[in-house]
Structures are given as structure tokens and as C-alpha cells.
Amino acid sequence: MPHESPRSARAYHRQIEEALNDSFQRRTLDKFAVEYRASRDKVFEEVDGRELIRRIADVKDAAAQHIEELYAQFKTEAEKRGVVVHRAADAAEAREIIAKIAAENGVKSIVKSKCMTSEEIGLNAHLRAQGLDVCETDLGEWIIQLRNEGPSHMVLPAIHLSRQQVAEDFERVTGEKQDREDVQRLVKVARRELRPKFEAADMGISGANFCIAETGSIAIVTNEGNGRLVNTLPRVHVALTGLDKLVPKIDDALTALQVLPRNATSQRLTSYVTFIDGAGPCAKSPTGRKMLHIVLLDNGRTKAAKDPLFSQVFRCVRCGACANVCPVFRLVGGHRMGHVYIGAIGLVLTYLFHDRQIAKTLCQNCIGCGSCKDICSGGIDLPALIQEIRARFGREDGSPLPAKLASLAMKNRKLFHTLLRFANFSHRPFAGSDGFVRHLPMVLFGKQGFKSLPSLAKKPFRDMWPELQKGAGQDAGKPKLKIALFAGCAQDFAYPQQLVAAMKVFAAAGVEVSFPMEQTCCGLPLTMLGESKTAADVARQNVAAFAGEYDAIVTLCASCASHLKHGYARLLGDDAAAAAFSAKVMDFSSFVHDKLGLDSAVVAHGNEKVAYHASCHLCRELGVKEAPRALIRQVAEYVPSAEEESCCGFGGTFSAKFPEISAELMRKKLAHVTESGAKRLVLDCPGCAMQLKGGADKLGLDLKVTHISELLADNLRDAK
């Protein structure tokens, strides 16, 4: 049966539970994710991937701004070559254009190659309603057509199915018993069934990866020969594609072809790259020439092109890589991580092209890890687009109650900090001496029971500061550097020991530290909740609080660092004070490694086996990879573990909204660390600490989870 996209959070959670219980899909996507990463990294070693992605982004951004000129040029050049070019305003018009072409040419039978744009407009159902026989010929697409399903991946549409399930479907179609283990034999069955379809077809329908304005040509990229059979054997060929596929020159397409196959399937080049330059000879046609029609679909694209932020979607080349690296897709699959288009780009395109209510539900299921942005062929800032969608829903529909309450509390720093102090007082009777809350009734934990929850500190860091300030370097002569410390609410009120450890490191290195008391939460939780207006107000408060002269503004929270450095520019625009503030922000590991350069006179090397979890915002948003690992090696035995840069599952408010997904990501991360043999796990983010420290405690693991500042403080010469 077709997959039904959810229109409510409750229905969506039911679907997620079903997906998490699909053991075959979980194993398949796990294996694929690991192998894809390794093979992609290898094939990108031969090119300057970042430079190619930048060039693609520049070309596609320019194309979005000149869409009308490119369309006019493409239409003129294509029609010189015997092509009929159509423009469809929306899905309904595109369906009618293609149905009319079929009727005018006496078409009875249609074969199709993979075309996500046809999925976007619901073409197959419309043509079948006209009495036409429509057959998908891409192997994966044919399989899901037999099952009356939509694709679960843009490149690998049937990745969610086992060979046994495929064999059952083939048995139903052929009436013959199939070998359920022999994949090659199953492929031969598909070939045998599809060949007569090609021979009998009156019309072939394809997509197009590029529409080249200077020549009126289209380019089609496939890994199966069915694409060329669809384009050549029938007398009528219709290429359906979006206006976003327009590019000025053939060189632009060739540049993108250096990235598209590498990102999509880890190939240098796909098996078939077909350029079609006009209507060629065709013996079946009464005119002796192919009847070639190209339908360019708008369906919201010209509106998106005018949007300063959402115009980025024009950069998408439909490689599917954003799904390949998405930790949520890896657990729940494409039918739960999209509507028609899947993965992070699918969440955005659902909002732009399809169902607003479905988009409202789906866009919550982004953990904000940045993996999609890091790997995107066009450098699209997908997390920022998803955050903006949430913000627009908040502005247009009103924010849900939790977001309203968070916004109300966090806008007023004094109120927010008072509430945190009250929370500490109220849960103190349930807190253990080790900093965990374990004695509340399970009914209050609900699905959050997969980890032990932290208790707030009896004394927040800001209350310790008057005493700590005496040793903060102000009276120690000329300091090596003068910094301001940004605490963030988690470390200030839950993990002040991480900041205290950092203070010891700073003192040992001769750094003068200031702690502006007017600072408050960085505002990232508000942004994730869609409360962009309050997030901007909070950002202004922090910029004002740090108005002094400092060599750097250092934070021990990777998520705070990323938001302070990059998020404030999106929230506050061209604000000069905000830009100066953000330019000074540094994460703790980078500051200690790059600026302080601790030597053996300051720290000692021990024999402790230490693993590292690379927080998402640190390794991707900030691009910090080597500094924390180098610091670990300096004071301990660094023990690598599998998938160090994979998400731990916290994601701020994500773990509260999707605890079933958060729990699985946490367990996978801790399993990898346990397998490494490390006895200590260090990280750069209090959110990750909350997730992994609480998970290790709940699972009863013999694993010490600390911030990297605590590891360094434990190995200071003075501490030995």
C-alpha cells in the first residue's frame, strides 16, 4: 500500500515506532551509511571537492536569479532543433500537458525511466486514469511500482526492501516460483518482464538532470541502460524536469558531473551520461524524426528563486547524499523522513512544493547535526532552511505552548535564571550525590527514561565566580591573553565543574579571564523551536554583555560556539557589533590548542585510555577536527572508536521531541566507545555530555564521561 505521510505528531510517532522495529531496514541502512562514507571519501580524494561545490553553488545561484532569461534562451535553442518546449505553472498543468501529448499521438503504452519530478506531480496515477499503461523501467522504481509504494530514496528507491520481499513481488507478477537468494536471477526476471514493454511502448518519459540554455540540450544521468531505451525506442519522448535544472552552459553541467556521481553513488562517473541535442531520427515516427517534448515545471520554483534564503534549493542536483549521511534517515528510512522527496532536502521541498501540514510535522524531525550541509553537492545550508520553516510556522500559525513558554522565559535573563535556580531547589530531594535524578516516578520520565537525567548544580558557576575571579589572572602580572568566558546555560547551571576545570587550565597558562554577568543562553534552543524573534533579542543581550576588549570570547559548548559565530549573523544581519562579537568567538579546544599551545611544563602525559566524541557543531559547523584529538594525545592514550563524528542523538530539544530516535543514536555511540576499550570518553559539548553521561549511567557502563577541559585539568602538572 502507498505510504501515508503524517498530518499529526501522534501519527508520525506511530510511524517512527514501526520503522524502528523494521530490523531489516535498520541493518541495511546502517551498512549502507558506513560503506557510503568510506567509498565517498576515497573517490573525492582525486578532486578539490570544496572548490567544485563552490562553483556549482555560484552557477546555480546565478541561474536562480536569471531563470526567465535562461528559460527563454533554452526554449529558443531547443525549438531550433525540432523540440517542443512546454512550461507548466503547477503539477496539474504538467499532468495535463503530458496527457494531451499522449492523446494527440495515439499513445497507449508508456515506459518511464527514473524521474523524481514525475513523483512530485503524481503523474503515473493521472496517466493510468486516462486508460494508459504506464511502466517504470528503473529496477528499483519498477519494484516499488509493483508494491504501489513511493521511493524511499531519490537514488536507491527500493533500498528498504529485502531480496525476499522482492522475490515475493516477482512471484505475484510472473506466477512463477522465484529463488529468494539469487539476486542476479531476480535481475534477469526483471529484464525479461521489461523488454517487451520497451518494444511495445509508444511514449517514453524521462527526467533531465540538466537543461543547457546555450544549446537547448538536456543531459540525463543514469546507472541503468533502461534510460537510453526509454529515450530512443518509443516514437514520442517527453522529458519532464524542473526550472531549477536550467544552467547557462555545457561546462556548468560538466562541472556538476564531477560531484553528482561521487556524492550520489561514490562513482567517478555514472554508467550512462546522455546528452540529447534536439529531435533525432526515429523510424517509428511518421515524420522520421523523434517527437521530443520537454516540459519544464514551475510548481513554486520561481517563487523560491526570489526568496533570499530558499533560493538555495536551486543548487540541489538530487544526489540524495543528504539522506545518506542523515542519522535520522539511517534509523527510520525515507518513508518516514520525507514526503515525495526524502532526506533534509525533502523536508524543505515538501514545504515549498507540496503539503504544508505534512511539512509542519516532518520538519520537526531534523536533529540539526549539520551532516547534510557538510556533504551537499551545492553547499545548501539545509539546517538553516529547516529552522526558517519552523520559524515561519511559528509566525503564521502561532507557536506551540512549550515554545511560547520557552520564549517568554528566555527573553528575560533574570526570570530565566530565577527559574533555573528554582528548578534546582525543587528537584534537590530527588537528586543523587553523583549528580543524577533517579528517584522520580517513571510516569514522569515517559520515553525519556533511556538515560539518567542530570540534576542542576547546587551552586551555578556565576555564583562561584566572585571567588574564582581572584585566581582568574587579573593580579598575576601581564597576562598572556585576555579572554571573556561564555558559559551557556547548561554549563553555568548544570555542569559548572567543566568551567571550573577550564579556569584551572587558563590559570596554568597565564590567561586573564572575565565573566560578564549579564550573559544569558546563546539562544540556539529558541532557534530550533522556531522562536527567531526572541532568539534575536537574546543574541542582542549577549552582544551587549561582551562589549569589552578581549583577545577572544571562549566557550566550552560547541553548540553555543557555532550559534554565536554563525547563527548570530543570520539573526542580526549586518549588525556591526554582532559581527565583531562573533569574530572573537572560539571553542575551548581550538583556543587551548591553537592559541595557548600547552607544553610538557604545564601538562603531563598519563596512561589513561581515552576515546573522543566529536560533537556535531564542532566538527562540522566549526570544522574543528584535529585540535581536540591532539589535546587528548598530549595527556593520555587516545583510543579511536568507530564513527567518532556521528551524532550522539541529543540535538537539544530534539531528544525531548523524538526520544525513541535519540535513544537509538545514543546506544549506538556508546556501543562504539565500549568496543574501543576506552575507560574515559571526552567531548566538547555539555549537551553531548548530558546525553552520553546519562546514557552510560543508565546502561551501567564502566565509562567515565567528561568534558575535555576536565581531562586537561586532571593532567596539569600542579594537579599531579
Contents of the next structure:
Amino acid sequence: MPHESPRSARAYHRQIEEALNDSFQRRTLDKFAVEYRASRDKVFEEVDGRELIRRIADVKDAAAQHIEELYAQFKTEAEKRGVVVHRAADAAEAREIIAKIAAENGVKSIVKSKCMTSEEIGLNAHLRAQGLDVCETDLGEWIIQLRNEGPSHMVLPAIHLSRQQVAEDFERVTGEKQDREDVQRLVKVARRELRPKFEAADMGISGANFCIAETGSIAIVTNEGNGRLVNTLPRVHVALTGLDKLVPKIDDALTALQVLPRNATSQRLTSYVTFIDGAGPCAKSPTGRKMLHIVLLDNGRTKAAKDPLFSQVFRCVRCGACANVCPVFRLVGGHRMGHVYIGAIGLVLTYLFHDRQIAKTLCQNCIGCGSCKDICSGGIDLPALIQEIRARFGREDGSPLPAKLASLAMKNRKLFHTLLRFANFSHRPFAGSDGFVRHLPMVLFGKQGFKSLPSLAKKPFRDMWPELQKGAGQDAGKPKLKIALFAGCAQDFAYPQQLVAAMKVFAAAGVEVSFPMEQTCCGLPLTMLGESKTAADVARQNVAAFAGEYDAIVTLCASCASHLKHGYARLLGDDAAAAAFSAKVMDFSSFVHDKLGLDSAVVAHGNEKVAYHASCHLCRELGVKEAPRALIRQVAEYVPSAEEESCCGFGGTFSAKFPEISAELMRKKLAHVTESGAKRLVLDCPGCAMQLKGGADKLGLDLKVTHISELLADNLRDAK
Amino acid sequence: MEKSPSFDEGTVARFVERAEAVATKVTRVADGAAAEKLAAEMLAAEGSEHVGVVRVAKGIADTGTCVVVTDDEETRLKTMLPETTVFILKAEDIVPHLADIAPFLRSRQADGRVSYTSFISGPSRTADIERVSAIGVHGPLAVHVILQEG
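Can you now output the form predicted together with the partner chain? The one shown was the form predicted on its own.
Everything in the complex follows now, all chains and molecules, and the chain you saw is the first one.
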């Protein structure tokens, strides 16, 4: 049986703790994450990746809508060519079908090539229970079979193991001493040991990457060469795959083949792509023809195809890239980031195909950084799917208490803001003079103690507004631009200085600023907690509050910006006022750099060494990359640091749910910044600021962490 | 007067570069006779247990791929079991892009035809142990392409 998947938060945290202490896996996955990015970027240089991904998405979306027609056409064409096509409603039926094929053909031994669908249905255990000899022949799968484990990655199933561990397993199976360092030699052991198995096997089981309806053919994508032996040498070949692998045309497979190997292993094409169309000649078969069976598995797929949101899973080509770029996977490994399927798609497929309780636990462990969505071969909006799963659990099982309370409080802006003021009042005795909570014993924080927490500001921004308004922009004659400022809770109540700094920049550059008092939380935390109804209520309040005539609605929070810009359409549907609102929303850096422009009469260039942290919501959700870096260069010496676009570990409520993971991500980020030699780190998001300011303080680093607005304000020529 | 070549040199050069990038050895020869001669020498040097010689139907430049008709088991096994595969490919049979191979594949699969088509790009490989790249797992350890220009 594969690894034990967690059914409760408590069990899960225990497993995460163990994974974090697995230093081999940590080193391996760290190295993999960095090298994968570099080699993947290189192999995508020569193709239009975005366009190919869009085409894959279109083809697969259409396939999901026409699944029955495609299946019927595929079956007709394949059967014309001597293939038997089976359809299995669920895992149990698929297991039965394959066991029956084995029995009817007098099969004793089976060789397998890599097939995630067989892991999905637990095929090996079932066949062994029938007395069959089943041998995995993909090197990684063979290794984990020897250890009785499940894959920890969809493409690299044994990535969690060291060569020494592999050598030990090989010693056990061969009874011979093995070289513990030389990987090339270990690979030869597999060749030598498995060759006789291929020769002796009665049946080969493979997966299929594509099932092409127009000709009834299947395509299999491999590197090791075991796949071709599996489907050639034995007299019976069973190809097991999901209904989601059906595509209409040969051309569709060729399109996807330009992305799948590039995304999976940074190859232009894998060593082998095999197109099998029909039951060809076979010397070992009594009929002289191969006995070829294709088993297409449903197991929740046709139900998913009918769901407007979850039908996106049909776009998955199982490249594994969503794991490769996931900051959480990188820390905890695949056995803790999936059940059978691994990575972001693994969380979703666990919910659709497997165990709800496991899915409920695992789906909490998405930080929402959007890296998977950005890299997915089919452009699946994986974070949105995971968020929706949380929301469904919220609706079906009743919300957990914190989500309910948040929902209750945020529905009513006055109540919510009163609560925030009360929180401020009540923790005031513990606040230090430097903006952090200083006077509570750390024991009270438990695992949350990895960063210093900000104290709420003595005076929220909204209370400063009447004062600020007097000096803001309006006195300098006709303004260049008129904007409305969206504050967001974190800046309004915890970091008003970031907004005050922005006001100075706006004043110097001749921008007239309004601050609609009826604005409230953007609602993103509610969406994250699965409280979508209240999130929609809150969204409507904000749209109404910003109904005036403005050149732009500017926010200094990247998370708010991405939610106001993209999230509201999802929540409110076709609402003209909401669409007009969203169209006007701009993040601070884009507004200042792209729309306003700061000339050298307004800002000076200082010599400060400044590093940049690219917030997930800014660089991926909004695709803003150049504006903030250009602004830094305008006023300071921009020092690049490693992995600028990787997540800081905050993730809103994530840092409270998974402090052990959040802390590791924060330390890694701050280590990269420290190595760059920068004395200041700037960012575009108060959430990231909370994480990294608090972390730098806790670790005692000589590093100033500020919003980019503060960097600009500090370098204004005329600091009034 | 010199005969103009029947292939596009840019496409062929890209095939060679991309094939070599996946550890395929490419030798360019003038014509069919030279190709046969070289293949026979390679076969004689190691013996048929260790070398499989197979003709290639199409090449794909972008990926350095040999597209091989392997409907019969014997041809297929020649590209699987021996340590070395020797392919003979005509330069004029190389198409520029992966998508360009669709008409060829369709002609092999249309009208109820039974077929097995292999796309082979270099020797067999794995990175399953510590992501260390290793060549020659279950399939060939070496792939040679004899590229026939005339």
C-alpha cells in the first residue's frame, strides 16, 4: 500500500514535521526547483508556450463537452482494427475487467510500464491477490515497488530516495553487493534484472497519454524504452487510461506533445513516442495478432466534465509541473502533497476521484501563490479549483468557527471596523514603540512565533484622512490625474505609514486623491475561507463605494488588487458596474510607473542597495514584473536576488494554518535577500510586508523592509 | 552543371543539431550506396545481436526525431533490444516541425489501417535516481543516424 494519507489536520501536521526533517529530500527538492525552472525556461524559448497552452486548453475543454461522441468514435475506429475497448465506471470495475482479461488469456506474469491510472485504481494489489506476478519496469516505479511505496512525483516517482537507499534495495533483490555511488551502474542493474521479465511475461500493462478518436489509436510517451517492450513482447497488451485522454485528432496530440515533454522533463520530445493503431502482428500470440485491450476509466471524470469549473481537469496531461514549482511540495515532498496524484492537480484529483476526508485535509495546504497555474500545460486555474473545494466543504460540512466569525463580522463594515479598533485597543498594552507586538511571552504564540507580529496602528489610515486630505494634491492647481485610493484592511489598520508615504508621492506628482469612506475589506480572505456569499456582499459594497469619476482606483496591496481586478468578475458575474470598477483598478507600482510617470524633478537617485520581493499576486496574478523594478532603479541601486518571484510564505490565513511551512519559506526568502547584500527590501503588498518585516525583526537582520511607496517617498526631492 | 539538392539545408542542419543534442551521432553521406556500405560496416563490426539497422520513414528537424515504421515486430525489436541502433534517413524526408508529421501519421492510420509508428529521439534514458541523467536503460545505449543526402 502507498504512503498513508492524512485524514485529520493533526495527523497531517505530524507528517509535515517529519518531512521537514528529511534533509535528503529537502536538499533534492531545493535543487530540483531551481534547476527545473532554468532548464524549462530554456526549452520553451523556441516555442510560443502561451499559445500552445491555450490551444491545449481549447481542445481539451471541447473534448470534455463531447466526451460521449469521442468515446463512441474511438471505440468504433479501434474495434475496426481488432482492439477490444472497455469502459469502466469506477476503480473496482476497471480492476475486474483487467483481472478477467488476464484469466481468460491464461496469464501468469505481467510487466507494466508507467501508468498513473493503475495507481489510481490500486491495480497491482488486486492482480497480486489473484495470484499473478506483477512487475513494474519503469526504473522509478520498480524502485518504489521494491520498497512497497507509492510514487512521490508523477514523472519522477522515486525522487524522494537517495542512491544509497536504491543501492540497498537492489542488493536485497539481487543478493549482490552494489556500488552505492555510481548511478550509471545502478541503472544497468535494472536493465539486467528486468530483461528476462519482459521475455517471460504473458501480458503487458501500459497507460496511454492520448486516445485519438479519428483513428482509434493511442500514443504513449516514454524515455526508458520499457514502454515499447511492455507493449511488444507479451502476447496480451492492456492499455489503461482515463476518459480525459480522448482527443479528436492526431494534430491535437502533436500540439500537446510540444508542451508535455518540455514541461515535464525540459525535453523537446521524449526519447520515445509510440503511436499504436490496432492489434498488429504478434509472434507469441496463438492468433498471430496481438491481443490488445484498451480500458477507459471514468471514476468521476464524466461527472467532472459536467461541472463548469472542474471540467478544467480534462486539460491535465500529467506533466507534473504543478508539483515542480509548488513551494509547499518543495518543502514537504509528494507523499505529503497528494494522495495518488501529486502536486496541485493531485489535491484536486483526490477530491474528484478518491477520498473526501483526505482531500479536505490536503486542500488546506495550498498557499495560493499561483505558480502552478502559471506553468500548467493546460492553463488550469489550480488555485481557484482548490479554493472552490474548500468552499464546498464549507457549505457541505458547515464552516469552521473562524470562517463563520469572519463572515459574520465582515458582512457589516461598521461592525468589522469597530472590531478592528477594539483589537487595537485591547492589544495596545503589549505593543512596542517600533510597531511590533513586544510584551507577550513567546510561549503564547506556539508555532506562530517565527516572526514578530505587527501591532495595529494607533490611528488607522481612515482616521488620519481628514488631516491628510487638507494637504493632498488639491492645493497644487489642476491635478494631473484623479484617483480613488483603496486602502485594504492591512494597510488601513496595521501599516497606514505605507499609505501616508504614497500620499506624499501623489502630492509631489500632482495627483488628486479621494478616499471613499464606505470602502471595506476587498473580501479575498473570505474567498480563501470559502465564504463566497459574504465575499460577494462585500464586493458589492466596494463597487458602490467607488462609483465616482476617477482616472484609476489605486491600491498598494497586490492581493487586494488581484482580487478587485479578477476576483470580482467570478463573484458577481456579468455586472456592468463591477466590470467598470475592476477595469479601473491598478496596483500602486503600475499606476506610478505606467500611468503617472515620475520624472527626475520629483524623485532623486540615492545610493541605497535595494532588493525586491515580487509578490505572488502582483507578478503572477496581475503579470506585473517590470514596473516595480523600474521604479527601484529610478531612485536606488537595484540588487537582484535569487528566486525573487518565489512566495514569501504568508498566503493570508495559510501562515496561521501551516506556520511550520510558512516559517521555512520566509527564512529561505530572507536568506536570498541577505546574500544579495541589499540593505533594504521593498515589496508591493502589506501581507508580504507583515511576513518579511516580522521575519527580519525576529532574525535580527540588518535589513529594512518597506513598501515601495516608502522607498519612493524617502527619495522625493521636495520632502515637504 | 551541379544538381540542386532535394532538401532544405537549414532544415537538415537543424535536424543534425537537435539530434546531436539528445546524444544521437549523425554521419552525413552522399548517397544510398554509401549509406548501405557504412551501415553494413557498423553491423559487421559488432554483430546483429548488438546492432540493429533500420530505415527511417521521416525525420523531424525541431526535435531531432526519427519516425520509424515498426508495424512488424522484427523491425521494432531491432530498435529495442540491441545496444546500438543504426538508422538510415534520407535528408529529403526530414520535415521541419513536429506538427508537420500529421499527414504522414494520418496516412498510416486512416481507413482502418493497423499500424505501429515509433518516434525515436536519441538513446533510451532515465533520471529516476536522484535526477542524474543516465543513458541506456531498457532500450539502446547508442543511436547513430546515417544521413543520406542524395
